[in-house]
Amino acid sequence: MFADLHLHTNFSDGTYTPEELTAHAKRHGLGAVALTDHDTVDGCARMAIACEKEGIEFISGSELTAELNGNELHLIGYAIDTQNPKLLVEMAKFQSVRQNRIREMVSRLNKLNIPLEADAVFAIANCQSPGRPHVGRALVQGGFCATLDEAFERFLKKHRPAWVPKFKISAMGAIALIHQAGGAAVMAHPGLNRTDDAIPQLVAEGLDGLECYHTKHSPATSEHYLALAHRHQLLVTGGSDCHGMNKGKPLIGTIKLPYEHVRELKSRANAIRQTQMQPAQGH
């Protein structure tokens, strides 16, 4: 039985409903998903009565943008509690500094002189977790780029007119975060980020995992995160971080998780939410 652990739906930046996305799971042969967007549980709910009905077991989670010393890295939280109200809080606040990002970019959008409007955006978003490929889907809806790719290349991406960069919660933060709502705090995509300087630094911090399987990870890139998720004592994580139709082709099939790392995961997750359980020791 196999797993994908990283997946997005259209509650953040991904093309498919949860229902859509559940399909492809179990057209792809997968025993176990986790659904990770944005900065937001809100898709969970769904997803979980979708797996239910495929008989795909359901992991729920979240990818947060995170920065350790200057760098951004992603932390995904896995098996969290999706009413944890400190959770929701926290989330509330990434999503008004999401969208207040996409004001500001149609803004330099406006100053080139594309007439793009804001609400233009959000209607395509149409979620609490809005991001740039919203934007870019917008202008090319609105006839001002021809392709998605267009419109990063000559506005969205990092350095270029419109870009605007993201809001970071600190990596530690997310951790904390993440374990308060009683999931287990997993480096997404580590080959992307070229963090690897902060990885005993944040497993002194609490960090669960590393995600060592990943579309954008060579077969040597994988060998070497196995190898320090092994160093370390972490746990092995996988996913395709499908976005839909967003990247061209859906990504989900291309990475098949062991279903060992998925129990793995789950007995970590049970394991804090146990500690936190615990009352603290008074005296």
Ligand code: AMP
The other form holds:
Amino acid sequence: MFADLHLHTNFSDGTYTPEELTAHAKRHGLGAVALTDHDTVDGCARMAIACEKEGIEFISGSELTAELNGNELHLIGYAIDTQNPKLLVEMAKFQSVRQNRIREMVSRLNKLNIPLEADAVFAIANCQSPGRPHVGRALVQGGFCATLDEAFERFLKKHRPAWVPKFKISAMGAIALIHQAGGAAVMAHPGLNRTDDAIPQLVAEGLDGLECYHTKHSPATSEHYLALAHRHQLLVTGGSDCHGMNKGKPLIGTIKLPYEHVRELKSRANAIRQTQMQPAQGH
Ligand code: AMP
Ligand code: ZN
Ligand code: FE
Ligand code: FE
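Condition change, the form predicted alone to the form predicted together with the ligand:
Okay, now the whole complex, with that chain kicking things off.
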């Protein structure tokens, strides 16, 4: 039995609905999946229902954009309580930052004589957690760019004219937020963020795992992070980071994580939940 623990829907910047994504998971024979939309858990309820109908095990999740020593890194909270009040309050803040950032990107495009309207982006996004791919799609739809790739290359990539930096929660803050919501904190695609030096510090702060298998990791990169996970006694996870049709073809099915890692992840999340439920020690 295999799992894919990194998936996005149209509740953030993926193109599939939770039901469509679940149908793809079924077609690829996956036995367990996690939904990891950016800065939201809004799609989890529907995905859980769709997965139950298909006999696929579902794990709730969200991918948070965090920062440590000036470097961006992505932390995924797995098996989090999607009703956790503090988590929902913080995520609402991240979402409002994202929405303001869309307005700022559009205003920069306007200054470049591209008459795009923020509402056009919000209409395409149709979710609380809009991001650059939605701006890119709006640029394509408005005829300003031929492809999403062109939109990123010309305008949206880091340091391109319409790029706006995003507020990021500190990595420590993200780990604490995930833990208090009863979830396990895993560093997503460490091979893409060059944050190896930060791993010991993050482990000390409670990091639970490393996403060793990812579509953009070479076999050597995966081996490297498997060794690091082993050295620091961290969970091993993996996922395709499928965003639906965003990148031309869906990535779901390209990563098949052996189920034993899911079992270990759930057992770690259970232990975290137990700790969170204990009354504070003190005199
Ligand atoms: P944001 O969270 O708004 O900064 O947007 C990040 C998202 O943009 C991630 O999901 C990336 O996968 C996506 N992305 C980055 N570069 C590209 C690209 N060249 N083409 C399509 N999507 C991209
Ligand atoms: Zn994304
Ligand atoms: Fe990511
Ligand atoms: Fe992702």
